[in-house]
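Next comes just one chain, in structure tokens: the form predicted on its own.
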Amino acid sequence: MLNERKLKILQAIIRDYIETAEPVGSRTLSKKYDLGVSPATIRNDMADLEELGYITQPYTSSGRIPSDKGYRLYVDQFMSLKKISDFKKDLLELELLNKISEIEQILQYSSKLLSQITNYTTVAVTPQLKESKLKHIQLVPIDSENVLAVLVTDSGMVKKPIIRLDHKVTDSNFETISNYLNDKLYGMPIENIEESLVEILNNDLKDFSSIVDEIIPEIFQSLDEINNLDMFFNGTMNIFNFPEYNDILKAKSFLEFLEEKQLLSNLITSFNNEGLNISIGSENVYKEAKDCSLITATYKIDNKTLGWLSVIGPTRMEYSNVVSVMAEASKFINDLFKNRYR
């Protein structure tokens, strides 16, 4: 159990290190912070904090830096949210209102704005298509040889594969087939829509069997091709703004981790409860993320996951600022989703 004095010293170390990226010594703490005790007392308390695992010494004779355990205590108990400036709030709201139409777009633009405001790397993730149910399908002719298949799911996802045809089809034929597909497939989980439906469809649409034989398999193939998680990255190079990544090997490791999309998506989507989740350094299950912190928001409607937004940076992250921005953005995005897709 830490007494009040040790807690103040720990908070001062964390604040100073986040601000300067330099190990913090007792003399610095004594001069910069009104702790009300002598440098010798501060040194003794720092030794206790190190023994308890809240701070660590990166190299001999250096000051101390926070450990993951120290950051966790700070985030859970002492971090105060900052007031978001009107400019930032307006930027979030105006940009999103001007550019939204689909869930993927909302998350993609949100990721871009969060990266601009926080100066960290951001990632937006949308769920797999197969986890949704079909709400509407519409076949729209582009020309005599190509048709656009617009598929809308119950979670608001929109997919638009383009299918090339060998047969010329009239607009009225497309309307007939679209109406039939909507009647038969509405509310069906995407993962349950299989090519075996072709035979059933052909029985009811004999006059269009050649078209159905051609279109339906193409739709299924397109769904398979787009069924992976969509990920949108912004601010990837922002990592070079932080002294921790002046080490080229460390920076290379971070960029390689971002390229491991399956690992990254597994990490981000493991947070599936609504609200903000903060994972710090060693708390991340993959070794590639042990030097990083992630602040992740999960968006849901009626227990259906619509997507994730995550801010990624070094463990020396400005948690107070990032959490404040994420909280403001998440409230706005959640309201947006509820108004549009409920």
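Note that this is a predicted model, so its numbers are computed, not measured. Residue numbers count along the first chain shown, from 1. Here the rigid core means the biggest group of C-alpha atoms that line up within 1.5 Å when the two forms are laid on top of each other. First, how it differs from the form predicted together with the DNA.
- After superposing the rigid core, the Cα of I239 is displaced by less than 2 Å between the two forms.
- Once the cores line up, the CA of F271 ends up less than 2 angstroms apart between the two forms.
- Core-superposed comparison between the two forms: the Cα of Q116 travels less than 2 Å.
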Given for the second form:
There are 2 protein chains.
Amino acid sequence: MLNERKLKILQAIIRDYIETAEPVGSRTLSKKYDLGVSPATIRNDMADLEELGYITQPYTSSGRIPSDKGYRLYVDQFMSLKKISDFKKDLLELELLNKISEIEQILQYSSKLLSQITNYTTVAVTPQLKESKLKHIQLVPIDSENVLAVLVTDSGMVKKPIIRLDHKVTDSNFETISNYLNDKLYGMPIENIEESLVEILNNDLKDFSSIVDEIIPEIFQSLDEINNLDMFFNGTMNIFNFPEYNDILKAKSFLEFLEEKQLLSNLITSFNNEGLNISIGSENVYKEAKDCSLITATYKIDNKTLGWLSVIGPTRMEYSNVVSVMAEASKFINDLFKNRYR
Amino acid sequence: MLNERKLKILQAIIRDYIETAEPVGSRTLSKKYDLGVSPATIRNDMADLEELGYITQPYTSSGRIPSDKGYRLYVDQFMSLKKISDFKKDLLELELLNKISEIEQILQYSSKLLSQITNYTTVAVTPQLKESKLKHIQLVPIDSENVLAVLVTDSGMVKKPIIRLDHKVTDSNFETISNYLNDKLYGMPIENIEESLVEILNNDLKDFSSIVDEIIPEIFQSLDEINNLDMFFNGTMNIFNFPEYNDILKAKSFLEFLEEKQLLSNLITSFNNEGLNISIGSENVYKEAKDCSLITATYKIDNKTLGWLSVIGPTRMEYSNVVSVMAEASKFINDLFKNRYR
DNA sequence: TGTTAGCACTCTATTTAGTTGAGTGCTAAT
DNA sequence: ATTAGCACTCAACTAAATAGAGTGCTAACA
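Starting from the form predicted on its own, produce the coordinates for the form predicted together with the DNA.
First the chain shown before, then all remaining chains and molecules of the complex.
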């Protein structure tokens, strides 16, 4: 059904279109790529490839462009990975090792580097807080009216909301409460904590109920807010380098899709398997992403998701480049995670 | 030199151009605005206004558009402030009072609201950390390998970098060090702290030098990094609503100007006087901002700058609207600041 | 003297028609 | 099975024509 020559032709079309963003014609193919057959033969094969859905014509008698199905075949079957240059490797390694302490920062910096290296837009997503378990909680008085709550989860995330108090309290109380909460809530899924707390309150902490009453809801309210902001973007303006976004409306709707965050976050966090995941154009469920491709790396340790790192661009994406770079980057990142959060 | 009619005409031109973004002609003016004179008369006056530099012609025999000088006269002399609607007032008040604890958040949320209400891009800037004085420092152990440093400045900012340790240490040490640092560094400008520390180290903290040696440089390095990110943007995509950014290159360069951050931050933080400040087009020193106007509110308490809030848009900005809203917003924000950081 | 109607002129924006060129599909020859 | 040849298609570009909004100037008017 797809003999070797047709595969070669398809590959050439994809390569050329990724490079030029222009529909590819039979003459170009025969001249530019060493296919050993005449344009007429290529035309016949192209007609077949079109019938099978791997390429399409933007309009009658134009050249062909790859379809999403075509890209899919390409990335699955005959995409060749490149060796990424030593320079890029060094960049990744050095920057990552130097800059980093918190899990969010690992993702944030990786994302930044990735966008610099690939010239696409990258997104880093941290896992939903409520799905993790509490590992450590501590209340630290800042001044007479503010308390800092430090929460550490089993997946290594640290949240540090500041809570404002209506009345003043002494330091010692906080230590007591802090220790108590720590004892009782260790290992508890954050999602369940608020309800659990009500019970605890009424039983054990009667003496401090006025304080706890005030602080706990505040903590979890502010966690909710912080939670909505757990995406880091880099290179958003890179899309202006691609001719597909020369149309102001296209650019606008893409940027607004990014700004929306919710949909994109759903899309990215739907990839649960550790490793790389490619989703192409129409494979994305949201219509806003129908002419984008996403390459997403999911990071896990012991079945706990630590975060996602995603490169997003037009379906005409340099898949082989991006995948190569991301694979390489993932080595470092996984190492970092394993060293620090195992 | 500028009789009343000419002022009226100028005002009408500005109003119309702000509304339509199209050059305004004499016929339009005479029909749409109740000037009581014929187009020919208006034409004569317009010629005078042009000679004085308040309006210009994009090309021969087109209508007129206001110049930066024209806008300046308008905002200084005869711009009328609007009463902002109760709805908007409520929105501001409710959201701000509900959402807020930290100083950064006050600015961030105000900025968000402001962009929603005005439909322009807004920027919030927090003051340079190094210019403030340290009010409180505390080291909080998170786990055996990480310490949280909490720093509070006299201007109410709280920074919370997490420091990773190479070797493990016991809790008690931190409390001692923490207390010690707190004693010694209180009231010191953050800029000077690093050098001061070296001395302290060598004198008093010999017992803990290995820990302090490791932690202190890390703290201030991470402060530097955090410092670079002290701008919050909202409504950046609003520029797509303005025809002046229909050109993809214009939009791109504007967005890249925002992403650059440094220039814009310089521009905004150059406004030192408490209250509102309007800078129009060519009045902005950077060429990237030559066709933008900025309306900037500087917030101060006791001569300490707490932050800036800026609305940025095309020179054809709805000055009177924006100024009205910002004036109203500033009331709330100042109240909040005064209640919390005085 | 200030205001206005009239008119020729200017310049952009839009429409229309014509041209070019890359690329196709089909047919017939190899 | 492959290829040369050819008629055909369609977007993209170019050039010319047209419309329309607006001006400046002049002369008349109150």
